[in-house]
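Single chain ahead, written as structure tokens, the form predicted alone.
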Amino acid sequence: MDADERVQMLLMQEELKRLNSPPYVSGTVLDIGKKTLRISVAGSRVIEISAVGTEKCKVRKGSSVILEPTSMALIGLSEFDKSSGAVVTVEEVLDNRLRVQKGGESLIVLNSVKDVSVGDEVSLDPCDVIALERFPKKKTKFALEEVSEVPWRSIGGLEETLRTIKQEVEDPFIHRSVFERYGRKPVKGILLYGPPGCGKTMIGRAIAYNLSKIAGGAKSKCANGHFIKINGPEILDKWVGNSEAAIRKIYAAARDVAAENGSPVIIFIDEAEAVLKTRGSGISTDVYDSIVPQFLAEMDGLNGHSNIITVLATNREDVLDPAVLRDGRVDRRIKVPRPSREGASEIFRIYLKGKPLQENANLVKLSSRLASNIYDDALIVYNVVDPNQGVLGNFCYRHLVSGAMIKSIVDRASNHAIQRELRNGTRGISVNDFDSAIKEELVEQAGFTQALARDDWDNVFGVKGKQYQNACLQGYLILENALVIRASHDGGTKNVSN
């Protein structure tokens, strides 16, 4: 056998040896002692091996290593830095451990990552024993957002409501020394209740914006304050514990920002009845028995953060848990009603400002005229009928009007003007455009009886309002569509039925 054949034979023997050798075992270093290393390996096992001779490998906590499959001796560092484990959310930071949420279950894992805080996402090793890598907090549905400019003057028709809010929210910051003299602290929570579309969300944003101008000052890194808006149903999660974790995450983010830059943080929970219903009332499931206590615990934990205010908004305040609404948590309960005639006129002026109007229309007079048209008692939308006694009362359009509806009327009128300008070049919104817009909005709203809130029934029927509402829902009374529209061109009336 010549030299070339011997070389070829040796190479074949080496290849055969390589093919017959078992695969290496991958592991993750959990801890490093003076004599041993504790390592998590595949199959959810934890082993300890000798630390002798590992100094040159520069092994550290969280390192991915490879082991000899028979003796489990350390061969060296893995070429692959990170293991492909689960990504979880941090719920609590302990000494050298983390409590994390995975699939609705809380786990205690070791930590090898620096600067981890509650709400961060971390990746685990395949055995779910140690956190290996941190991911920065990402913008989620619960993220803080900077509030756009919403001065109080941009909200119309709610003078009394805004006056109450300013007294309860702004004055403790403006006249801090006076309030401290009497032992009064800023409110921790506010409930805004009333019919939908009447400005509860805008008020929440206005509170954040105007507070930032008063309390933030030069130390605030955010010019307009911070605002977390959550729709109640977004908190609900099918996994046990995730809803409670979401609430903790919301308040943890608010506390971090409040402590970091001193800017006021408003936590605004819309449709609050979706997550804070009365426990044990039969109108909620068992999930609320843990969500409500978690919310109460977070509210009670805000004692040291006077610049965090929770604002709840709902049109079903009657189903909220009483423990949520007690003083010391939600300190003030403020009604946001439907606008009056004068309020509707002011809202029209706000939405019409800057829009092109035909015939050099006077903005104040036009707004007043439009509000008067809406509040005409002849504009009956529904009759409440008792099959035996006849009509018990009726709902007019003024019982349905809201700031959102007024904006819709202005948008409809603007659309008529836009289409006309595209057809023949005539610019500006005419009076007829507004009349048509009011008629269209009125007819459309008449098809949705659910637009009536409990307060609307009380306004029409007084103490019997709730009784009549329940009787109508059960079919004992009839809510009859009986819309009457005053025709603008001849001053007469025209019946419209759907």
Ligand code: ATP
Contents of the next structure:
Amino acid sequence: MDADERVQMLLMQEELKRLNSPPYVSGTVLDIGKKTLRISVAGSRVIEISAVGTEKCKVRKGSSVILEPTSMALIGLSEFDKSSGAVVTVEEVLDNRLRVQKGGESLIVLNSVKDVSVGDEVSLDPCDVIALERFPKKKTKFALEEVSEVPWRSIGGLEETLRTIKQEVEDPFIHRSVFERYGRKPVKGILLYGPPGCGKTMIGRAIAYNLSKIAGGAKSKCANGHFIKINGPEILDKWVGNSEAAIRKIYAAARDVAAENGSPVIIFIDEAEAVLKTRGSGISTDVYDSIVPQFLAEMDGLNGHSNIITVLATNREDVLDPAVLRDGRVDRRIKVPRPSREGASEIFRIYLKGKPLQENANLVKLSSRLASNIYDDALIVYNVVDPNQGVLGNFCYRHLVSGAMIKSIVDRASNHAIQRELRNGTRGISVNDFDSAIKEELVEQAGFTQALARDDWDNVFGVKGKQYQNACLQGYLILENALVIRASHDGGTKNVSN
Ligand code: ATP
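Okay, that is the form predicted alone; can I get the form predicted together with adenosine-5'-triphosphate now?
Let's see the whole complex now, leading with the same chain.
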């Protein structure tokens, strides 16, 4: 073998050795001691290697390094220093560590990044041990409203409901030490359930407003309380496939604001049944199986944030996952019912106050008369008809009354008065304006059978209510527009204001 051939052979041997050698191991530097380096190695191991000879490498905390696979000796810095690990949200900054949220769980990780604050996103190394890169806080997608002025007195006909809410939500906030003495923790969440348009959202805003007033002291008109309103279906639609992240971000945004100024934050989830349905019940899909645990983790993680209150609103409380309503989560269930006749009268009073009325009508008397009018049993909105048995019963106006409907009647009546004043200068809302408004509202209601809640069926039909409702949904029962029937009953229009 001549010299050239020997060189060729040596080169081939080198190449063979290279091809046979195992790949380098990559790792992330967690800590640099005087004698050793602590390194997290991909594959969930933390090792300590000698620091001798590493000075030249300019290794720092968080550096990506490569190691010799058998001895694990440091070879040098990796060319690829950007991490490819998970991106997580920072919950708490602790000296040189961070508490972060990953997949609904809290993790403590080391920190190698400067100027991290709560709510920032950071990327972790592949072993989830150290934060390597910071991504500044994204502007939240959630409308974080400064609370608007909604005093309790602007809500009518719900005296009992409001009393319970004040006891459950306000009292622990005002008398913190007394509640602590009895081992009672401030409420973390309440469920408001009841038919649509009866004031659940309004109550949510009123809680935010009144708590911020309390937090800001008696003189403050309103300290910077916040209200985040999200609709359940919106979480599913807008964040398809990423609804857990949406829930996480909502709570991160709330924690941020609460931490910034210590003021109360109300997270209001309307139509909560759309996202928090019972898991594995056949009525849920996989989506709920991941959203519910995320929600539970967020609720459980709120310990120590007594100024963040979750308010769920629904008219299908029966389908909510029981774990959501368990002790220490959304554990106060409060019904927001349709107004009684007296309640309706109070709501009319609220919306008519200050409006010009014709013939100087007395506000209290007029409100009470209008309430009596809409509670008239002759005002049938739906007949519930079984093709074999005939009419089973009727839904009257009074079965469908809501605060929203009363406000709409007042708005319609005001519009009539405005048009008349513009036409001929006559000022004030007349009795006829109210008659027309009530009829218009009746016609419009008749088109919305979905406004009937399960409770409404029970109220009208007692124990058979649910059965009839199901039959109706399956098309066995026929719902007819009641106006047709009214016409044949009384042969014409009825002056509803008398
Ligand atoms: P949904 O279930 O459809 O979301 P909701 O129960 O949340 O309805 P709100 O949105 O609070 O009902 O009510 C709609 C509007 O109706 C309110 O903004 C308010 O103007 C009026 N309203 C409802 N209930 C009351 C009430 N009890 N007192 C005064 N106004 C009311």
